[in-house]
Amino acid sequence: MSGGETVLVTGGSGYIGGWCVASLLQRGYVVRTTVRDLAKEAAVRASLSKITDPGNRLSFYAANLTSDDGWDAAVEGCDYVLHVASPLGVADPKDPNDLIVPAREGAKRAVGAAIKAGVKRVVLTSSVAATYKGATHRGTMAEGKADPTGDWTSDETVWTDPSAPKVSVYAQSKTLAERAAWELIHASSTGTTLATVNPALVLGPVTSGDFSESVQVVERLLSGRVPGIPRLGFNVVDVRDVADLHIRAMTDEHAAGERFIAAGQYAWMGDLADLLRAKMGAGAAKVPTRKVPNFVIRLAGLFDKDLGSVSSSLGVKHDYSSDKAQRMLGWKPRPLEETIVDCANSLIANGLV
């Protein structure tokens, strides 16, 4: 248990910033959380409400990425700060700053409030995005050109290279804004210790209509606003365990200046697609059986950017080791299929497919 101690999750409003709200109120935890917009904390607190309850345990800050306002009033006497706040796209938009420098800037604000005020440990939210192994400076790399399109395992020693061909935005703005705290700590002279949490695609329950968009491949397939099912593939990993494994990187001492990948099984779109069929009945009855061609992706990702952010991974399997943090931190991830069909029927139970 916490012994009462302190704790800022950032983004509070967002899906993993909600769990990791919960799972440290649930520990025993003080937390604090920030938001765009007070106006936000009945809402917030509606969803909490679904998985624990806060008690007098819970408070709320206003704070923007995009501004220093509120940061230092936020962090002030907290021992840890969980920075999970970050926008989040999946097709890359027109102005590539739209995405970077909120993440960027966002990501110095917390760390450098953090730093500031003392806190012991931060732990950020990056992404399997930043260890992303078809766009690094290696071996016959070092020129800045993507690795050749093929299965691939990556871990953390790996870093995506902001600057390579075809690395999409999403990418480049996980891969800065963790590159920017780590500069932070490791210029700071003060004892506060940075660990990152990389999630791979996070599913699992939600509790209001406001959850990530990688909900959206679990949600579409339901609501069968796909027409049929590409071969696109991904690490998969349960939100409640992303949350589990934010606090073993801020509690254990050895998660000091560390990352740690987030990913569970490997599972293609056809895999989810059965998987939604054999366990959810009725509730599955939208859920396409067709498979479509990769060429047939590639040329309407030409017109629909969610496509086309996604087509140059189609056919290929592009996998993320989570070995390190179960081999550290005692982190286990939980099985597929408890992942899907939770996520599945919460969608339903909150009447959003």
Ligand code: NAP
Contents of the next structure:
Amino acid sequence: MSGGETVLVTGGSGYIGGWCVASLLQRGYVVRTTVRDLAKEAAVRASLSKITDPGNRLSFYAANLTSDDGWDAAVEGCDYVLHVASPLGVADPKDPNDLIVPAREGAKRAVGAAIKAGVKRVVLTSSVAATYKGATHRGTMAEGKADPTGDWTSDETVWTDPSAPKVSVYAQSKTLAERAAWELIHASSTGTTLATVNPALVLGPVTSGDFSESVQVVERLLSGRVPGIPRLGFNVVDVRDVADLHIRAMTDEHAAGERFIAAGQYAWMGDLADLLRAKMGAGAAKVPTRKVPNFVIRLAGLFDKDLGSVSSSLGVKHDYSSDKAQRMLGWKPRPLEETIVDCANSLIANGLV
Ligand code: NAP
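Provide the structure of the form predicted in complex with this ligand, given the form predicted alone shown above.
Everything in the complex follows now, all chains and molecules, and the chain you saw is the first one.
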């Protein structure tokens, strides 16, 4: 428990930010959160109230990743900062700076304010997208990793090359933001330390209709909004376990200066569809059974930006290891089935599918 320490969570209106706020409150912390617009406070409180009662330990501050205003006031007097806010985007925007600038400059603003205020530690929400080996990485015989399929397993020692071909703008934005945060910490002298949490595909219970793009994977399957099942796979991680890892990375002395991948079991879309059908009964009536061949998605991707952005991942297993978080911080991701069933039930209970 916290002893009344104060934590700022940026982006409490978001999926992961909201669960971080709730988990901190449940553990006795005093919590501040930033939102772009204070008019969102009522909606965020309503969403949080489905998880916990904040009492008088939660307050709201206005701060935008694209402006200097408000950051110093939000951070002043905090013991820790969880910098979670950043724009998401599966499809590449026309102008890469629409994602890159808020992500990178926002990270600099949040981490810079934390250093200035002398907080003990910042935990930055990065992504496995910043630990990407590359679309065509096949390893070498010398590395003992040669794999003609293009499959690979990555870990925290790997850094995405933002200039490599087929690296999405979102992956660039997360890599450049994380790099900028490390550079600021390394150049600082106030003793503030940094750790990063790099989640894979985050699923689990939602508490409002304003959910993250990642949840669309389950939402689209349940509502039958996909014509068939592509051969795409991901490491799934539960949003509650992601929040838990942020708090472990915030408080464990050994976490300072470290990156931690938050990834659970690897699952193909077909596995998720099978799981929904097996566990959700009538709730899974619209989940498609038809498999869509890779060439069809690639062809459709020429015309549809969302499909185009996933074409290079079709049929290959890009796996991310969370051994480090489990070994160093005692973190334990819950079973895939619990995450998917709780995600589906929450979408149904909130009338979202
Ligand atoms: P989300 O629900 O869309 O939340 C994004 C948050 O960022 C929201 O609070 C949003 O505020 C805030 N934000 C966006 N642009 C902003 C700006 N210009 N100024 C201030 N705040 C801004 O997404 P999420 O899944 O929780 O993502 C949170 C973090 O986790 C991000 O850093 C993301 O890259 C990372 N992540 C997510 C996943 C995943 O699968 N979901 C995986 C890996 C990493 P508004 O409510 O005002 O829009």
